[in-house]
Amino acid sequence: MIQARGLRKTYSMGRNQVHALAGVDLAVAAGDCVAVMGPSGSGKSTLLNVIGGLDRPSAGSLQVNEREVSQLDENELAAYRRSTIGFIFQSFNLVSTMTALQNVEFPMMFANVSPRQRQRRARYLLEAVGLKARIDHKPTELSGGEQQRVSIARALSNLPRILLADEPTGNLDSHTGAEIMALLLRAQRESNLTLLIVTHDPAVAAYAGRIVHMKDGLIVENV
């Protein structure tokens, strides 16, 4: 499902320039769960920001499905972070003055779903993560782990064939995040989707089949 060759990101800090990614190697097969770990300004989430699209690779090859990605211009990037991947972030990152419901909803309109069909599946999404009551509520309204529920639902929206989780327990206390885990491995295995997770936690980390350790840009563990 992706193979990364020689993946490097450089960035332009005034006159320095930061390796954040030196030469990335990294095979993940369709189905697996993968948690990546290492030291803060290792790679990590620039590792996962390339994988989904959110950044450019400097140089290197990224295929994702047998399609170079790198080679995308703008529009095709759009469209494949549209119906390949799925984000869900730290802080959760979801829309203030919308509902749950509508935050679900969100990213299908840029997909062209029908009005009934969004609403359709945002409700399902949101009964399925344990929200059927809370559909109406606003993020400001709701627990982090209820925000962080709603962003797993969001980014299951548009049926993605890769969920890429950014430290999806990072501000979220130790019984939160038991049944945070418990939700993604549920929703990978269901919809035999790939999963990347970004943590610096060894307990999120143990919920993986495989473990990537990152240091300065490299990958120096793959176990």
Given for the second form:
Amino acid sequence: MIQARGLRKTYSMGRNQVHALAGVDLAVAAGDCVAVMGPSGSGKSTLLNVIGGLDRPSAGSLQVNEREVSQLDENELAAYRRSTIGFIFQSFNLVSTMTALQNVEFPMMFANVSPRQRQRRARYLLEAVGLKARIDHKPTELSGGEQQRVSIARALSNLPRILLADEPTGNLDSHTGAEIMALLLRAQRESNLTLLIVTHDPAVAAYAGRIVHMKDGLIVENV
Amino acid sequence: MSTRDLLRLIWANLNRMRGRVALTAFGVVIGAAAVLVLVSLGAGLQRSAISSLGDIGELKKIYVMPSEMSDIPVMVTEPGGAPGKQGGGQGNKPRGLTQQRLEELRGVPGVAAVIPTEELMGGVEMKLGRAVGWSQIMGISLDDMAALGMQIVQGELSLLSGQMVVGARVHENFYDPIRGSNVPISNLLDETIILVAQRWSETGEMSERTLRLRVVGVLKEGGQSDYQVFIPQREVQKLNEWFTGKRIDRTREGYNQAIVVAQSTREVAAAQEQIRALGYQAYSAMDALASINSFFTILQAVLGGIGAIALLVSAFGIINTLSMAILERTREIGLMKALGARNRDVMSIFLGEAASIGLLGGLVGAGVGWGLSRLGNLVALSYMQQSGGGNPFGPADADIVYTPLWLILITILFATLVGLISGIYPALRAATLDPLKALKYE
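Next, give the form predicted together with its partner chain, keeping in mind that what was shown is the form predicted alone.
Everything in the complex follows now, all chains and molecules, and the chain you saw is the first one.
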């Protein structure tokens, strides 16, 4: 499913060159659940962003579904993010002026899903994440856990093949975090998605079938 | 992204910052209203000026004279010193518009009718009681009056022997010769006017001849006929024979003037050109119309340009408001991109917001401008009526400010376009934001 070879990402910070990714080789099979761990600045978020098509690698190759992602142009990259990837952020990133339902519908607008179908699917997803009663609430009226549930529903709306979660429980207490992890894994199993989770938390990583450790832009341990 | 979704999103975004949108649109309102009022003023003055040329019937007329007729007869002095023969040396060729020549004019493409008119060859005064008046007296037949499209507002269109039809403003031209002041006459209908023709013999003796005519009709106002008096052609011919002291045979000599009526105002220019090419002099109100139109086109462009400056200033307001909005919504833009929005989608949203502010300002501005135009008309009209002048450029009760429908539409369209163009820079900036940096933006 995901095949990275010699993946590099170099930022220039003033005069210094920072190697966020220093030649990452990684293969993830379809339906796998992988936790990426490592200290701050180890490059784990950069890896996730490159795989998600939000960032371009400086060198190396990244194949997703046998397609070379590093060669895609802007529009192809947008289409790739829209149809293949579902993002889940640490800070939820919900649109504060939209209701839960509208937030879940939002990505489907860019995929040209008809309003009726869009609404039906958003309702179904919100019900599936246990927010049936909160459909018309705005993010400010929802708890952190509920907001993260909305964002999981949003990530699933365009039927992605890969879910990318960057510290999904980072802003939640451990009990809520466990609920969110259970929900993520359920979604992953039910739709046979490939799930990549970036986390500091060994308890979160324990949910994954496979743990990858990173340090200084390199994978140091692949369990 | 479907157009419907786009519009809905734009509406939600504008609603979210409605206070700032209202303030920004207010700038556009001022600009659009200024454009509308100023161009309306230009259009109103143009319309007044054109209507002073006369109604549509007047604009279709071409006044034709044989070019020789206008030559001032001069005494040509031969180099030898003896007085030579009179005239321009056209020989015995008839100078007037003979039946054959009138047929030639009727054959010109675009000509609907050719009406020969008999003009007086000497001075004639009109007398009504003590009052004396003057007017251009035209001899015409009843059929030809109808062909000229003359309409009666009082009395009837009739031109039997002893009858006359007067233009709408003929009654204004009577004065008292002793006191030297104007004599107000409200209505000439059914009055009997005495025409007094005067001629001097070679020995300097003056003789007079009078003709009593009853006014049977008053013409509708508008155009050259306002100050003219129409009497049967035969009466004019008789007076002319008395003036010149010889018999006039129009079938042989021809007429000295004819009115050519074009099929439509569009045919006038071409027909006039052709008639001139045939060697006649030809004048029409369209001559004046062309120069009036070109003058007012420039005037309107200048006035519209002044208004457009206000719109230009408002464009910077739109750019500023949207630039602020982009700063506030940077994370949201990043999110949209992460969710798969294309650069084009982001661009359309911001362009749409800019155009909507322009449209909103244009709609309100056109309304305000229209209201101001109406108000301006009322004020101007009451002021002019007080000062007794009336509209100096046209009919007394005509609007000074005139707002045609196309101007309202153009103003709204123009304001929207200004909004759209103002949106280009902010929209481009939003569309090309790096999604990752945008998502991390605090």
